[in-house]
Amino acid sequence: MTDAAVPLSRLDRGRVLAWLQDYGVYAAIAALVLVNVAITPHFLTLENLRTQLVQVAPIVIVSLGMALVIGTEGVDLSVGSVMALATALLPLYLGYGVVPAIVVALLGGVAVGLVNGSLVAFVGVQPIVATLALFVGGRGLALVVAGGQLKDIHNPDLLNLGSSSMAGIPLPVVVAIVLTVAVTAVVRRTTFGRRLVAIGGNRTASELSGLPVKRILLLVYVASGLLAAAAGILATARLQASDPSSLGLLMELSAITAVVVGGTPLTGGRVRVLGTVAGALLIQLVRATLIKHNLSDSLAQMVQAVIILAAVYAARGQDGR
């Protein structure tokens, strides 16, 4: 082999690797959508299209928030945590009201990202250990505001936010769609978007430039939890009921999944929101047709960290670490 051969080498490995980043979550939706069409009976149907989208709104809804925090290179272990104590909260203020209730759950998920993002912002700690302590706290929490009891909800405003639809589109997905044109906008558009990557991209040299990072980092968390909250109250209304026990178990991790193969990296400094909601979908269809086939859902987390590893590998080649 010549010496200009290894540099070739490199490169094309390079670009094979940046295309894999890029392109690489849509590629395999498109093959998993093939081998469903090819295996899965009636896999086409409305019915089936209409489950799997509503299926995969709050995982959507919670990885938007997610894409922000990691653009800024944090994580956010917290968000199912959220999702329970959003679930926790509505039955308890449903008697006022289904917007009051919602308000409420709402702002259960601002507290948490407010926590989050003071300890991340203002005290320094680490993103991975301050989320963590959330994580296990904030299901802690949910289940001594709920009793530790599942509760049954029959209030006709809320379920009909987990059953109607608008213009043949379930409202779940309504939602999650406006949630991801409205992160585009944020993250594209504005000068918040701009200084969020700015600091994922390097965070002492934006200090030194004079971006207000404290207060970014802040609100980029409470964009995380308030997401996580309003994923939650869909949860609970698709479920008709409030389980805190069970609510966005593992959804970290499908989060995080969705995030790093839509092609943002963990180490910040990017923002992919069309292929954060791409990650989440394929997410979905892995899952979905695991347990069409009869295999169990274990098996699925297991595919996830298997996609994590490869999505890791291929941002991690590509930087030429």
Second form
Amino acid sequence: MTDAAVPLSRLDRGRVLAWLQDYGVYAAIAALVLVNVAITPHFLTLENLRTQLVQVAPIVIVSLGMALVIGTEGVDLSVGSVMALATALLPLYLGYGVVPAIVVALLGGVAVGLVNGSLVAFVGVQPIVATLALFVGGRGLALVVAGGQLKDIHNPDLLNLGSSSMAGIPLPVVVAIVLTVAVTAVVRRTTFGRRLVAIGGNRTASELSGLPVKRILLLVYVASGLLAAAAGILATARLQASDPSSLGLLMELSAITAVVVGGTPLTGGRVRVLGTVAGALLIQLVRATLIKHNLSDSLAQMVQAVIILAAVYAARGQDGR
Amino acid sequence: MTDDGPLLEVSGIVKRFTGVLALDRVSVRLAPGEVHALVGENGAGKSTLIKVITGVHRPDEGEVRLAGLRAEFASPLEAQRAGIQAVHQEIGLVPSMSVGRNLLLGREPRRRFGLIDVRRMEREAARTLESYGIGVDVRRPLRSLGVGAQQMIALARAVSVDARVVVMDEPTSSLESREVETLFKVIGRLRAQGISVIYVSHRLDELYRICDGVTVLRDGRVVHQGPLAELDRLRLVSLMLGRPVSDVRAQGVTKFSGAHDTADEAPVVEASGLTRRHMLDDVSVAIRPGEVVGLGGLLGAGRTETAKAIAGALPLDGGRVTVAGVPLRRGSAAAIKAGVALLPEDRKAEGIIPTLSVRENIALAALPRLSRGGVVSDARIDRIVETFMKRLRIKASGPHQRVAELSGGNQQKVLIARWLATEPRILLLDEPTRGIDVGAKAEVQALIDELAEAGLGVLLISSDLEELVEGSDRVVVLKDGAVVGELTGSELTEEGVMTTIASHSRAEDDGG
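Alright, leaving the form predicted alone aside, put up the form predicted in complex with its partner chain.
Full complex below, order starting with the chain above.
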């Protein structure tokens, strides 16, 4: 991001890295937007912006939950599978109307969150292992529920969710914005938010300070499952089909990337909500840029890898005292 | 075994860790068959010395000689091959394998094609165990045995591998008294075979029972060395704690004022019969409002455990805690709600949340009272944070500075503020002035006084005898997890505390 033109050795290196961890993602977005304005035709059109934002909305929503989990020094690998489970559950109850169907799909996410959270909080399984079980099993369950089939969605109310707008803003984007505001408020203003960050910073100290550590961990994974299910519903509405075999594939990696790039350290103790949203935007922007220029998706993944490394390096430089 | 020369001779060992001198010209000699006690408080350098002897660390200066030959161990394995075996508190065996297999791990008797000769292995294992008086079925999986028995197997394994020197680090900390007897028998046998033992323990009774010589370490230096029988208990304790027996000082070095007048008020906290296996044995302490009760004792005597038990942070096998007459439910949250606050011993691991600001750290434990319906009140937090930062003179660039950037003394003050913000009735302070600079130390001491004056009950744990004696109105002395004495008034002197620690414990004759 910043090049060798700056004599880093003469600056306070730790401070530069801290700045990069906190704000590097915004700088990168700005740079990428400028590049695209210069070289990509039709980049600054309203239509393109809308497309990009609609595409990124599910990633943002999943990343919000992931940010909370990572804030507690955990990780949730099952988010992609939760999206698949949500999309598999949706068509089953559409006959009763769109609201019951959505509620059932969300409950699927809550159920997965309860399992993850119980394993982590009460059984004491490491988060990466606990959520790995449903990373594998959740999609399997989704395929069983769906009978292994892709189903087209025809319910107009549900399709509306993916295609209509509110004050000119696509509905999925509105949902993402609302959830971002809500999660920001939770982290900044509620005891739950303060405590989850404290647990990630020092679990023993939190326990000795009387925090209900187990209950909070459980709730954090439930929140992540709920948000992933919501993302799955929106993605289903936009694709106009329920495809549990491919929806949400590799979503966990995108979400973790967004969180880390946004300045939340994997070691927990901190949650940066806006940074996370920016991280998701950056990933989307990189992909879109490369695709617009007919470069392959695999190249996009490699660029993503470089961004992750840069983010982790910045985090390490700051915390490794 | 050999002639009269020492079996193990460690001379002039110097070891530094990033500039800190951990061992300063330490020398120890062990005769064949000698059981040598190695004692000292936290940070005295015991573990570093053991690590040098067992090949974990290489000394910066000095040398280790084994049977007269210079020994330079590049790894623990090399030290083991030369005959130096260590038995640690953690057992380095394979729980799922049989006792016999564990005993002969890595040197199992083989048949053709490299297959293990199970029957011969079991025979050999059984013979080995029998010779040490350990009666265990060698076919049982190791994990089916109790911790103590497992440790005996680890010991048997260590000494059956042609050991010449055996290092035992707190070997009895998880043993029942019956098992301790077996251990002592094994040690007796080792001694008869000319094997030397380095015995690390804080249990004075044990030391005086089985050790021949003693080395007392303090701050990385040898402060005493010689036959243990010639050293009386009081002197040993005073050497370990670094307080001369005869040195009755005039008061005034610490920042404490005189005694607090607590009259005959009812205790605010009463802990009775606190018991937990291997940690606490029927400990009872009562603290009245406005009173500072000290907890004295050596490392591992159960002071920290007592404080944690009162604060609901240590599961108990027995006993109960009442606050103002009301029995306390389990768990830290219940204790805090009832007005019990614990300042933990390990500031870094158990106290501060390093990623958060001074403000968030102070507000942490009091969040329930600083919020309504789960939503925190920033105004109330700001008020409380400002109050305590001023009152405790916390030096930070502002409430939003990360707590990890503060000095140790200021971090400690932040933690005290965290607890005061919960408006406690009793404050349990575990080593409140350890590792903080002199100025902050005086401030914390003055604060303890001030809080007691304001009616708080205080439990003070300190390894600094002077602080303990001058800061407390009454000192309860613990030893091996049990209360062995209580000192008040004119008995409450540094010497009094040391004498009580050094006295024979009543549990001594229970064994067998």
